[in-house]
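Just the one chain here, the form predicted on its own, laid out as structure tokens.
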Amino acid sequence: MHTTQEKYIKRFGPLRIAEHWLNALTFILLVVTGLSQKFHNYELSQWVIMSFGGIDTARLVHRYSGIMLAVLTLQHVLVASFGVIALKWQPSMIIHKKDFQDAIANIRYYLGLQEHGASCDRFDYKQKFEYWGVVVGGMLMIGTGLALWFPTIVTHYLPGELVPVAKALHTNEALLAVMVIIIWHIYNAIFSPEVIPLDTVIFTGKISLSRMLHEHPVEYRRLSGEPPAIAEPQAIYEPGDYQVPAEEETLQDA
């Protein structure tokens, strides 16, 4: 249980928290005016065209939308390409032999195989999957958009048959994306019993010693220098005076 005295250890600094609630109003906007043309036939989804003032304007929405997720998913790329070549930041989330491990080291434990679950670093394996998900799913509605925006460009390089795939990866995608954000995001940030009512640490950046000791003991002991099992080591100190250092904030998750 929290107290007052809690303390809390900086997780993302103030560039990763408003890129995410960019890449989150480009997704919302996404899917409302994208989904909305593939559901066409309902009457809220022509509700919703029309209050953007008929499809067009809709359709204009997506597009520049699109052009966001580009330039947000490009600006993430780069930046963090940059950052762990030429900074030396830890890539954290590469997935490594261990992700696997923890992986069923937390299923024996959900199955009362073993006494305790896994330590996860930075990022535990459900994080890594959901980020890679983004972004590989970004490029995919990346590439697959700009072959539907412009498909005369497209079928006089390559074959015409592309737009149709393009159109139906297109929206399956979407679908996928959304089902994604609803039961696996929204759960882990809001209703987890982990976490439950909220999930506050993409608001401030901060996350509390005792979730960070629970959570990510393999990062803590990594930082602090000290074992898990030490509650609170010389490294912590109060209420947001811990700084991740620079490394440490790179690739996060979605």
Given for the second form:
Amino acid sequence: MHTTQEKYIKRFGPLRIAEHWLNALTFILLVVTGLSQKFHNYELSQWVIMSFGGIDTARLVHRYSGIMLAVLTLQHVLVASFGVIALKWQPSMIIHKKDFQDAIANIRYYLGLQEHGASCDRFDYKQKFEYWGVVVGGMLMIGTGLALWFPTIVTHYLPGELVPVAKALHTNEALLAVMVIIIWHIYNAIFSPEVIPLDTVIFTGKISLSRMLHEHPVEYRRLSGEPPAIAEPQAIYEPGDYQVPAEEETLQDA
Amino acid sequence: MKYRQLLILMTAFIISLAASGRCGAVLSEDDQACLGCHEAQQSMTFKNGDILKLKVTAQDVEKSVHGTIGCSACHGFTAENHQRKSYKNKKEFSALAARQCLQCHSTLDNPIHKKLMGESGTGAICTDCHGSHRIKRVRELARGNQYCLTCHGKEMTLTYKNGEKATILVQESVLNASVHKNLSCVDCHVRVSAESHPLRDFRSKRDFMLVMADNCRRCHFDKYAKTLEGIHFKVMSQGNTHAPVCTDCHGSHAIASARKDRLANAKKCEQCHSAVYAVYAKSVHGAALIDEHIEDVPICSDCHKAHDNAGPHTADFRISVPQTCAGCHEKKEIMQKYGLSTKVVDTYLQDFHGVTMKFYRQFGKTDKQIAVCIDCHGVHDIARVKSGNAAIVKQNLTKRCQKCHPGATANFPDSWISHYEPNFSKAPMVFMIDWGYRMFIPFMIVGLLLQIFLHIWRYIVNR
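Could you give the coordinates for the form predicted in complex with its partner chain, as opposed to the form predicted on its own above?
Following is the full complex, with the preceding chain placed first.
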């Protein structure tokens, strides 16, 4: 599919790639040490905890990974806010009405009710869903995690009933996040017919022109000024939603 | 005169009656002559007023091991030369009669005889123990307890080396009420037999008890083996002879089943642990046992174990507490009676402390401290959680939390939802969050999977 002559477009800088993989590592550590506590009756969990050197070490790893997640989430929010406000980055993750329309359009397309799927901008609705899941879910996990780590401090100011509430949120949200990542993210990054055997963008930071045209036609058109490679329903695209391209988002040859 | 004829007639009648009842009875003519008079109910009165019964039946003589040697062998005279002697009292008569025994039996070889009958003895005579006309083989006598009780049924005092005195009296009624009623004395008192009663000189009564208790293991070896792991054995082996041995709890001659009377069982521990018992007696368990005679509640040995009680200050004991409590609190048939939940142990085990405890236990890190049942509920002073003043219960709980969580405030205990599975009335927020996610997670999974399948399907169709 990808020929050597194919052109590539830069999508992510090294900082964003590093951020993704640090997040991934932290997330895996948290899931492994956290779920083995949630499902402590299973032999696999017991093996995991034993491998970490016991429940205390597993909890220690979980808590320090939690700090790591908190740092990553916090820096992301600060960097993104600073970028958008001061450096005039395009707020490409903002959810618009078009994202819901895109989702409906794609499902209609899958069902054969319309000719083409949605044509998306820099991030499609699936990516925005995951992004906000990580940011909002991360905030929730950090808050509830701290409450579980320091229950005496929390109950010094707040009712004690909030501690089991924090636990219920933490443990359920964790399961939800794991399910979404395993099913949705892994499908879209590895098993989806569009990318199989692997979506390499998060490794190389570059996306092929053909995929760009297919998956992010709105962004491509905006960046290049060229007409869209494939026909798309014009009605859903509102150019007024989009800002000047950010520094990273320049066209580049492979 | 009239009486004499009547007497002879009656005697003749009795003899003929007795003879007709016993075929093949062999009594020498001499003996028959003796019995001619002595089988009748008659007695002799001593100068001091003591009365000696003179009646001897043919049956007595025949059953006696000495039945064949004839009356005169011991008494020294026959019917022809019946001497008329006078004695000061019954004791003097018996002592003189018993002296005849020594003609054949050199009894002073036997140490217990020597002690009783020797120079510094008690003045006992052979017949005191062995009887006179019904003398049996010693071996035969020893089959039951009666032989021992001939002496030990009497109130006599022995003195230990340290001056302690003890009675040798053993009440037959006590023996018969014991679970060991079918055993013989010598089954436990192993160094003693009918033939030999060695004289053992113990320093104190306690020393004697310790040696005697050692004999229990001859039958109850399993229990003995367990005691080797027990704290009491350990204390004993460190030289404290007050540490309890079998007989201290189970009794010696009055051994009763430990299972029948649970209150009595608990009271055995009180003998030494009276302060703890006093606290227990006021606890929800103790009060139920003592005041309401509810036998379902635990007694000391249910939690501490009886024989292999390793002591409560070990890490292993601490970490096995939830299991100990689960022994009753997870049993529906017991908890139902008192309207108690059987979920208490499981809710603990599923929560932070329980999970931690479980892992500590699983990986042998038993020395690490984590709250178990007793840390919140107390040990011997376990009280009913729902009874009394809720504010006081909570106040006490806060204090207990503070042991591990310094700085815990009055709000802190509420962070534990009290052994309840979250429900709408007890923990509404947790309940709703759980249910919310329980519905949302499957909804999300199904939705995402559906999109994936549709996507793949579209891809295949397009190709």
